[in-house]
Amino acid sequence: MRAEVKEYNFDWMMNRGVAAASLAADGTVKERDLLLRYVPYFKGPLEAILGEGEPGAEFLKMMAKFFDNLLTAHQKGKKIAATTFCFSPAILYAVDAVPVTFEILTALASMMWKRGAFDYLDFACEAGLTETSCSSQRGAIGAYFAGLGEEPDFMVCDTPGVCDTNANAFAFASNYLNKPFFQLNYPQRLNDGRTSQYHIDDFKALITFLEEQTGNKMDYDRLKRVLLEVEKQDTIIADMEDMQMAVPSPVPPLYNMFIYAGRFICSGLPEYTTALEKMRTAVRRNLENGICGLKSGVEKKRLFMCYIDHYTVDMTFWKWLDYKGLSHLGSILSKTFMEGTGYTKDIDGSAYKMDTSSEEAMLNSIAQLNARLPMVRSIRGPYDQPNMWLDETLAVARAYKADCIIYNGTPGCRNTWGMVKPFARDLEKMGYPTFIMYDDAFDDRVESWENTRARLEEFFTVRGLL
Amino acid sequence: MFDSFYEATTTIFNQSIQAWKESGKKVVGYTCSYVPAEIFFAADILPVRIRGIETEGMDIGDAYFGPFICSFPKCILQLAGKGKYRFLDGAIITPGCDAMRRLDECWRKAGEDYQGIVPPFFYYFDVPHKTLPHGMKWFQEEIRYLIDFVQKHFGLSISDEALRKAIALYNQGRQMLRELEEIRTRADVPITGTEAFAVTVAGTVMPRDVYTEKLGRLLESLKTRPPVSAGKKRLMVIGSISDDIEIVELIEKNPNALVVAENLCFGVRYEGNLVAETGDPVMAMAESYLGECTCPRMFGKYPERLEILKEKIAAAAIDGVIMQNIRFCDLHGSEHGLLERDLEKAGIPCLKIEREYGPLTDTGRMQMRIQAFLERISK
């Protein structure tokens, strides 16, 4: 790693950017514009986020809170748990641990910094991870391998059988950093009794691990408070999802990212609830006024990202969506699969329900919630098995009246690259123009944004969508 | 002596499978060492490991799998699409890794375009990634479901007694493979790595009783065979799945190199594990097949795997370890990063090679690196 990059702490640097931006949001327009002159590298993404008004400001405040929790955890005698985007941090908050979610930090670095997360991605390979491993973990993990982040106390991840590459990165990190490790495991199916029992058995083993690592016994009153907050948050998300079904969609593209970034780092924290409430208010206002969430106010087409979004430098993907008049209908990351959401009606047994009536019920609820997080929910088994990726994608595409579907991931996603071609063919047969992007969502060096954009535009043109 | 092993190892539809089919009996293929082959032997069905050798081209493999995928499952799909696996009456796919488990969908989908390539018995065997009590329970249940499914599909019955007999026979072979492994650890080694690997791979595709009998005769013959190890560096090969003896041959083309041990999926890594012959046979198979944790798919068990490897390295007096991984095999590739760090720290030289599975098109590059490594450890 270059010496100059090693001069600055990764998470501290990110925190300063986010915290300063969140303060700027409370200032006058003149003050904000003045600040932006002094942060030329951050200007693009900050303008985009602050441009969303109150929801953007609250999102930044939530992020600042997350970083503050992380950077002060050890001072406060709390343990830091390195974790992943498909593992609900709510259980960590319930045992008074502080999560650090590698994929979110990689995405933030990729979007916000002129150099993206490139140096850290490369350093992870210097440490021994393969260059073909998933860049979503590799970015932040590289920084942590280089000692540029707060030292985690233990690692918890899930997804063996859902994404080997993800679990492998955490298993590697636990050995490289010599930290205790727990992996939540999933069978191939989702909604039968035997599988549910496996989920809860494994979740109980996780609780035992967390108690050992944090030295805190599970406080079920605290867990209840956290879960009720999660329920409130998922209800707000479900409200926005309902409104997103309207044509034109009243949801700005960037909100989808706000929703899942918050869910993966602040699930169960009141700061996330506040940010969601602000978003819901804005979306409702748009809906009542018949206004599209796009900046232009004109929705040309509706796009469902059947996997993840594109996060590289300067938030170009989000700006492009706005510029092209494409409503973003969410992705595998933004949907909660809480009971009662529109898309789960089509796929019986796919939803989870929050029940806080007893300790057992709470454990079961969070185990079932976790079992419905991205990837865990839909790519644990054959994609064309009931309730899996094909069913889910079609249900969402139908409910949201998508005009087309786009797959975007990273070359490291062995799980989806293993079958995305037949999957796309099935979607096409069902009448959805489907485009497979061959870029890296976190690394512009695999394919430049300019090339990615050109290929996207080619798809929209050739298929007669735009 | 080695001809029948070589023939079995280097041919997909080998003579013993042909003879089995001609006798009117069934053959079931499986993709991963977590499938208890005893179940099929007990049912008088021939279990064979599904392999990727003999691949020419990748037009079918590439049409279904994406580009960032290990070439091993692609080769299997290619062979299936070309009809080379039409002799299979069944196939079992397991989540050995993500790329291999996606063979389930890709093979079925290719079957929509290439009629008759999907065997009538096509089964997904859901192996968990942990050995905690609920993981073992799940795996036992999976074994029982598999037995039920085989019984129903093929209209036969598999008794506990038949399973116990199969376990005993397989254990006999396992003991012999252990003996072979022990012979290779001696100062004077009478068998090359290529020969030994061919013998081991053959065990995954030959009728077990035939194999055990041949293996017994081989071990007897080794007692009087002159050593081949004089003046050679003793090497160990580890890493990604490999059923191709050419990779060992490539190393041993160097006059000062002898592979005296390997830790590979098709090698003794699994074939050396004994299964308890008493008690419930399903529980015994579950304990042995899942409990050993010798594959990186069992996340969090790296320290155990490192210790096993160190013991083998010490036992065989290894001069150097060659770590090979197929491109996009992150499980082995990344674990090699850790192993290189820890083994080199312990004074054991290591060479990491990334390669493609299939016809060894990049032998020149690989050979150059192997030779450089041999130079390093010869100093």
Given for the second form:
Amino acid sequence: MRAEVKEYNFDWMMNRGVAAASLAADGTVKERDLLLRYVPYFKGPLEAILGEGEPGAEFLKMMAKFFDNLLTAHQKGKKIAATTFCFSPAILYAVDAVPVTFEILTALASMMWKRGAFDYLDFACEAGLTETSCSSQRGAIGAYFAGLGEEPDFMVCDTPGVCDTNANAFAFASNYLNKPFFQLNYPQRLNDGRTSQYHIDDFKALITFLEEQTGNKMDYDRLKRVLLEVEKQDTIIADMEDMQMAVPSPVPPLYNMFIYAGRFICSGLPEYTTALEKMRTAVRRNLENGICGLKSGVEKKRLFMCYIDHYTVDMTFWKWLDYKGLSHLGSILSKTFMEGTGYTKDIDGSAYKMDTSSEEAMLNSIAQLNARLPMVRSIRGPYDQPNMWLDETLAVARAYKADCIIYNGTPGCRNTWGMVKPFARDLEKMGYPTFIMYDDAFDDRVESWENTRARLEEFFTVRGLL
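Return one more block: the form predicted alone, after the form predicted together with the partner chain shown previously.
No partners, no molecules, just the chain.
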């Protein structure tokens, strides 16, 4: 790693960026325009997020709060838990631990900094991770391996099978950083009685581990408050998902990223609820006025990202969607699969329900919620089995009237690369033009954004979509 990069703490830099941006959001338009002239390095992402008005401002404030919690955790006597986007942070907040989700930090660095997360991605390889390991964890883990992040006290994630590169990255990090580690098993089936009981028992073992690591007994009254806040948040998201089915979609593309970034780091915290309420108000206003969520106001096509998005430097992917008139209908990361959401009607047994009536009911609820997180929900077995990736993608594409489907991931997504071609073939048979991107969602050096954009535009042109 370059010496100058080692001079700065990774978490501190992220905090200073979002905290300053959140203060700018409270200024006048003239003040913000003047500020953008003096921060050319951050102008792209800052302009894109602040351009969303109040929802963008609240998103930045939520992120600033998250980094403040992370940087002050040890001063306040709290433990830091390194975790993944396949694991709900709600149960960590219930034991008063502070979660740090590596994938979100990597995505933010990739989008906010001109140098992306490149130095940290490379340092993780110098430490021992392979170049084909998942870049979503590798970016932030590289910074933590170099001692540039807050020191985690323990690690929690899901087992291999859901994603071997994800689980292996955490196992390696646990060994490299010499930290205690708990792997939660993933359920073989959703809403199967025998599997559900096994999953609840697994969560009880997890709670024992969390109590040992934090020194705090599980406070079920606190867990109830957190879960009720999660229920409120998922209800707001479900409202926006319902409105997103309208043509044109009233949801700005960037909201999808706001939604899942919050879920993976601030689930159960009131700051996330506030940000979601601002988003819902804006979406509802657009819907009532028949306004498209795109800046151009014209929806040309509707696009469903069947896996993850593209976190290229300067947020150019998101700007390109707006420029081309493409409504973003969400991705595997943004859907809640809460009971009552429209797209779950065609996938029997796929939704979860929140129940806080007893300790056992709460454990069942968070186990079921966790089982609906990305990849755990739909990429834990053969892609074309019931309740798996193909079922889910077709149900969402039908419900949202998608014109086309796009796959994007990383070279480390071996769990999907092994089945993406027959998956795309099946989607084409069902009438959905499907494009497989070959870039790295977090590393522009694998394929430049210019090449990625050219290939995307070729797809839309050749298939007669634009």
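Just so we're on the same page, rigid core means the largest C-alpha set that superposes within 1.5 Å between forms. Shifts are known only where both forms have a C-alpha. Positions refer to the first chain, counted from 1. Just so it is clear, the structure is predicted and the values come from calculations on it, not from any experiment.
Superposition on the rigid core leaves 187 to 191 as the sole run of at least three consecutive shared residues whose Cα positions differ by 2 Å or more between these two forms.
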